[in-house]
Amino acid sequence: MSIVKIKKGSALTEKAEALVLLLPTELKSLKGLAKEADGRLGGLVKGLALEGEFKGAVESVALQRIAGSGLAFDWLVLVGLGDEKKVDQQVMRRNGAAIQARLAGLVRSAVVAVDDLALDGERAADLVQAFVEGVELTAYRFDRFKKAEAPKLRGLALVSAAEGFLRPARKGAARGGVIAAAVAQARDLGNLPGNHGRPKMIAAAARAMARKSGLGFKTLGRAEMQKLGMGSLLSVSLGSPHEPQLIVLEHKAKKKNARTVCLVGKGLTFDSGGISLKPGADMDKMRYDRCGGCVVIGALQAAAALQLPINVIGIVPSSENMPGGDANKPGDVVEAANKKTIEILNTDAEGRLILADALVYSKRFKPDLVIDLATLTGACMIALGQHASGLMTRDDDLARELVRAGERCHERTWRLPLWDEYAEEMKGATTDLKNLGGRYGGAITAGAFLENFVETGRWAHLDIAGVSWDDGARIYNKGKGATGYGVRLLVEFLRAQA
């Protein structure tokens, strides 16, 4: 449950330790509730905002202790809105994050006056949703293995006396809380150490979430995969004693004949590189190779909670990639579920092997479209850094829809070409395909490989290698580790589809 509450009335009469005022740049005079607070505080707000160092830039925060003043708060907090005409969801998301980051450990409760934003209707819902996301995502910490609890706000109220504020603001807050909880679910699963996040453990966590959320659930083990001819997926698990899993989650819309969207996420629980062993430095981060699958699990949780009026299927192929006597070797040939043969030139190009059979499996749901997400290539990270995922599709409309969804929720994606020339590079000399292309364009040739296993008209591939984890530098991810990138993008996209 979100710590953010929505109230109608005057923020100045609320009981909390801190009063937060949102003020823009280019402020020439105080107005509304800020002016009223200034009068009660003997000109303090004006002194800070108009004569002090606070300039109102987005995320900027000024603190002033006011215990014993004319207001029943211990602290006055000024937070910058930037250009008043450009206040959008990302501004509110960043400021929610800034408030959580600066006030955690200082106070346990705060009230935010939003009267001067004139929030009503769908705009109120969208801005409040984004604010809640910023607060909750910044409060997140992965503390399963740490006893000390990180300081955080316990209560935060958004207050306005404006007519038309309460209902849409509560709607937005509820939506933001659902999405933040789904991101936290994805982060929790992504952050698990390899020995606590093996395929059956991820499947068990997905099962528990499905029961709580009312989702359909099933998982396929080695025997079921063998019957379906999933030689590509199974081959990746040969070096590990831990059985692979194909996790399937299903959200059914209440209305008949609803559209069906399949989300396929790479759930490689630990990637040593196999026989083509990775360098030892930073290999611990290879737990994050499951993040595509974790994001799909989080997105299905959100789809159920929001009761989206479309059918959403989540498919997560999950395996370890380890060296061993039976492990894949460079030069081995495997056969996927659609009977296409693949020569394995590098065992560290394993993500595409497990996704191949999962994409073939998605056909049985007769989806209108399929989207897969995977921490697939370092090449994508080199190309786009840690600020955008790589998007590949031949469907121009689908590309535009995903790009727009990413812009709206600020989980951005950038389209890369998927031309026939890249597909040619993935054809084998003695097999239908090989799992590695040439030196250049590795992110794109990986996407071209996956296209061979898609049998629906609309498909998109998102390479999230650069955005699935970080070192805590991003404002919504102060706890470091898995970011949960993709949950908000998928939810925004699915809401638009619905």
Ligand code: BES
The other form holds:
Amino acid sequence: MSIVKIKKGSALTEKAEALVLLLPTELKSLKGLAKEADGRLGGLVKGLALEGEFKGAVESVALQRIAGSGLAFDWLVLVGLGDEKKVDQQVMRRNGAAIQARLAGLVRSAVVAVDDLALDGERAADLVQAFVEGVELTAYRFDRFKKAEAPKLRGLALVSAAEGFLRPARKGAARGGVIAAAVAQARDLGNLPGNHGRPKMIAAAARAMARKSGLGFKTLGRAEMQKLGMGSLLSVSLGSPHEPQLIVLEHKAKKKNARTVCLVGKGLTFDSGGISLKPGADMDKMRYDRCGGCVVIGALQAAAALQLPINVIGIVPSSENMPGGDANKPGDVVEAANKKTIEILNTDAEGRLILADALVYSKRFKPDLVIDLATLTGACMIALGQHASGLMTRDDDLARELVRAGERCHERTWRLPLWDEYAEEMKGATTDLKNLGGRYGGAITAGAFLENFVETGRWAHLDIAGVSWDDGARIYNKGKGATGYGVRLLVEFLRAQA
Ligand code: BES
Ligand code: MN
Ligand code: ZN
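Complement to the form predicted alone: the form predicted in complex with the named molecule:
Time for the whole complex; same chain goes first.
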């Protein structure tokens, strides 16, 4: 549940420690509720909004103490809306984040007047949803091993007297709360250190979530994988004493004949590189190599909570990649569940090996659509940086739908080509495939490799290597670590499909 409450009425008579007004740039004079507040405060709002440093830029905050004045608040807070005509979900998300970041520690409760945004209908729901996401995601801290010292707001009310505000705003707030909780779930699992986030531990966490959410759950271990001929996935786990898992979550739509979407997420719990060992610097970050899987688990949690009218199957191949005595070696040959043979030329290109068998497994659900998410290549990070995932698909419509969904929820993705020439590079000399392409275009050759294991319907691959964790630079990932990138994108995409 979110701390954000929706109320109809006058913000000025609410009980809270801070009154927040949202004001745009290029403001010449106060109007509406801001003007009313100004009257009650003897011109204080005007002074702060028009005569000081505050210019109304998105995320900017101005504070003034008003205890003992004409209103029963301790603080007057202005938050910048930017250009009034360009207020969208991302503006509201950033402002929710700014309010959480600036007011927590100063006050416990705040009321935000949104009358002047004239919120109603779907727009109200969408903007409030994004606002709640910003508020909640900014409060997120990974506090399993140390109590978080960062304070959080306890209560935040969005208030407007406008007709038609209440119902859509409540709907949007509920949706934002569900999405933020799903992102937090993905972050929690992604942030676990390697020794607390083994494949079986991720499976156990997914099971607990599934039970609470009413999702179907099962997990396959080594024996079942052997029966299914998953020699590729199994080979990656050989260098570790910890058993790999193939985690399966199932959300069933209420209506019959609903379409089926499979979400496949790389859940590599720690990527040392294996025998092709990675360099030491920053190797701790390779705990985040399970983020694709964690995001799929989060997305399934949201699909259940939102009761999406599509069947959604989450499939998470999970393994460690370690250099134990039995580990894959360069030159080893394995056979995937679809009987294709693969020469392993670099044991650090393991993500594609575990995804191969998971993609083959997805076929049994007869999906209309398969989307995989994986922290697959450093090359993708080099190509796109930390602001977009790499999208690879042969399906132009699907590409467009994913790019658009990403723009709407500000988890953006950018398409890379997936042409036959790239696929050629992945063919083996004495095997069907090899797991290593040429020197260039590494994100794309990895995608081209995966394509060999998709046999049904439409498919898209998202390389999330650059966006899955950060150093806290994003305002709504103050706590650093796993970002949960992909949960919002998948939910937005799935809602549009429905
Ligand atoms: N998990 C890594 C990709 C990665 C690297 C993600 C750095 C985020 C930051 C993946 O398993 C990997 O090691 N890929 C190799 C592939 C190469 C050996 C073809 C890479 O990108 O270097
Ligand atoms: Mn690797
Ligand atoms: Zn990896």
